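As structure tokens, one chain now follows by itself in the form predicted alone.
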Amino acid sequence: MSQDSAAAPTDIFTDNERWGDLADWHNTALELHSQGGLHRIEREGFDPFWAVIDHAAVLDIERQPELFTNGPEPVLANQWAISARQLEIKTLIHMDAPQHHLYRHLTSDWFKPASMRRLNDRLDELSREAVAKLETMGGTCDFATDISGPYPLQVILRILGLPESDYPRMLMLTQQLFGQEDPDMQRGEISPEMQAQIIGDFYNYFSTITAERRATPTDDLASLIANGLIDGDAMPDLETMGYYVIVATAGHDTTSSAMAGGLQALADNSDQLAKLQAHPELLNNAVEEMIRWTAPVRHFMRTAQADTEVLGHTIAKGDWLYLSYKAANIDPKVFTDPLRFNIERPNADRQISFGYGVHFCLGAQLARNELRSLFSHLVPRLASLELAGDPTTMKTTFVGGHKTLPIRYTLRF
């Protein structure tokens, strides 16, 4: 099953350039589905791994966190990047039991649906501001940079209790952290030093926040993290900083990507936009379809802790498995006509963009609420919507979405 050709379909998992054309990526992944749900990947510069694209197999692996662990490497990286790493980061995605449960429990109440409802007024305020901004822009804008980028970051700043004046800094650091592979988003030449500088900048920023919240606690999430106890003891610095980083970055960049990707899907499928305008009760399902369609977290890695079997193939202890949420979301055995954006898809909520099981995304409900709020305000106002140029997407293998999304639109008044 190994493919050695430079143009092999399985390059879509290791070659960041392939993510610059999402339509081609989707078509290639669908081709791979016809060849099976598990593919052995052997690429120069990478440790060998198994790419799991079968929807049911991904769920089965996620149900067994003791057998398939996040550690030691939860994200695909080449051998050079792993060996040259200079500054560690430890977030929830790097943890396994029992540590993972203890750290997740610290903030889990903050992200429950009932707790998220207290943010609804703020979300609606931001949605109205987004539409008002569109009213002033003369019928053209870059939706990715003008609307979907700022919106979720302002939500996260509010949750953490950070000042809006820090928005530019946090946006830059988030893009640099997740966009290291993309030439347009790199701080400089890819190097261990550059990666360490980005993580170091996060640590410096949040070290100041921690000191402030420990001296004068408030009712925000930053105070909870700064003063959080694990088994009765204060969190170590590495884990404290990692908590801030995962909340500040994952809660922003992923939702922004889903918003932009969802908007492009409506622009590309005018019949779906018209249907949503005529039937606003379809919004919840439309949001699930947007999340299926975009899958901003493209993968996570798992390591087998014992000899086992996946889809009839022997998996040895120590083998690395790539869970492709993006490919699983277009598994034709689960989703009929998977490359069609369909807001009436009867099983759109079977998308697994948020993961599954004990590692299910803490911020899933918040992301859904943000998408529902923005599109509930925007969709009824759109008299017309089309692309005003070629969109660009991040050439990144882990987390990504749109870099630019030029649109032309008219609004109803």
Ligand code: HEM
The other form holds:
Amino acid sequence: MSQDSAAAPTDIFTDNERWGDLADWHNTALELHSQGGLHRIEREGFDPFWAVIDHAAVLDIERQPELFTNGPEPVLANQWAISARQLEIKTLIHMDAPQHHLYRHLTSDWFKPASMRRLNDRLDELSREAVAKLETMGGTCDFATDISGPYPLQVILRILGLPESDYPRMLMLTQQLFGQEDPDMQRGEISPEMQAQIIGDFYNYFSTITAERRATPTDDLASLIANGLIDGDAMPDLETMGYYVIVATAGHDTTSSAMAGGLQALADNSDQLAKLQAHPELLNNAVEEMIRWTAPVRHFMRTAQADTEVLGHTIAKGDWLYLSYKAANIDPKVFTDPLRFNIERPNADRQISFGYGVHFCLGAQLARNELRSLFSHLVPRLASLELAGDPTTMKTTFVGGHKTLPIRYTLRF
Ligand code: HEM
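Alright, leaving the form predicted alone aside, put up the form predicted in complex with protoporphyrin IX containing FE (HEM).
In what comes next, the whole complex appears, and the chain from above leads the way.
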């Protein structure tokens, strides 16, 4: 265990600027791994917390959801943000047993692999459109804004049964909610009023959808949410809104980031691209490696409900723990040569980017299918691929990846 000090490597957990340089972030996390799997972070403006970077310890904590709860603060926030918050939004991520189980159960079948297969035609259609768009763009584009940004949001619109014309509104709202720390993603200065306004926008928008789906139910996820019963009663408004919000936001920037990060990894590692082209059967493993490599959800928090121990250190009741999926995915005890992007990595599927246990990502299968579809259409067509400038990444400590990814490419016919 290391103690935090001024300008320490452990800034990588609290300082959103450190996320602007992912290579530096990775190197620093690797250095922290050599010092231990658990780090006490005491940073001005933040309640103290423990950063858990050890792969096995993250899994162990997630295996005990009653001892380590998501509530009351499942995402790292500074003291100012916590005290200034005006409107609590209640999503699956904010819930613990027994409420969490009841709410998750409402949609868990809908997200199962067999059920997700019915979206495959739509995913292939979007993948063909993405390649067609690249054909028309003359060999250069910003992959993050032109391809990987729009694709998952189109999928969200489809699963919620929303019209394509709602795309711009959803784009602004999902990026506002998840990109708030990054200066380029804000509508202006972050203020409690702004957060309340974003959530208010969502509230009005989804109130209309709820009324429509209650009047005329369809087979989309919005209908399931609008008409969902919890213990025989309709869901309260805040929880209904929370359900739309978690589906819309959790499925967008996460998947976009994995796609863009995956493409950059192929551009940076031309041997891996060539290998994937020669061996398309490696695609599923390549997608696992992309998801390990990108870990778009950088952390979630847990709160200890009793005195306990983690990696031999005493954790007191009420202590806050930061589960670093990003750092756990490069734990050298689990992944050999962890900073190497290797589509043949034998244990790539031990990545924990989707979390674990009772909160395991509901959209994991869908996200995998989206990446498989896109890369299965794109990779065989790429005659060349390289970066056309320096990519930029979101400066946020929660969910994020590329803001821009300029590429130069040629396509074969
Ligand atoms: C590469 C893409 C994605 C990544 C890396 C990701 C990651 C995560 C993580 C780390 C969690 C929390 C797990 C935990 O606490 O153990 C989560 C939860 C969740 N994700 Fe994803 N996700 C992705 C895509 C999606 C998609 C496409 C959807 C749906 C459209 C989705 C919906 C959800 C929901 C509803 C939850 C809350 C589950 C719960 O609390 O019970 N995610 N995701």
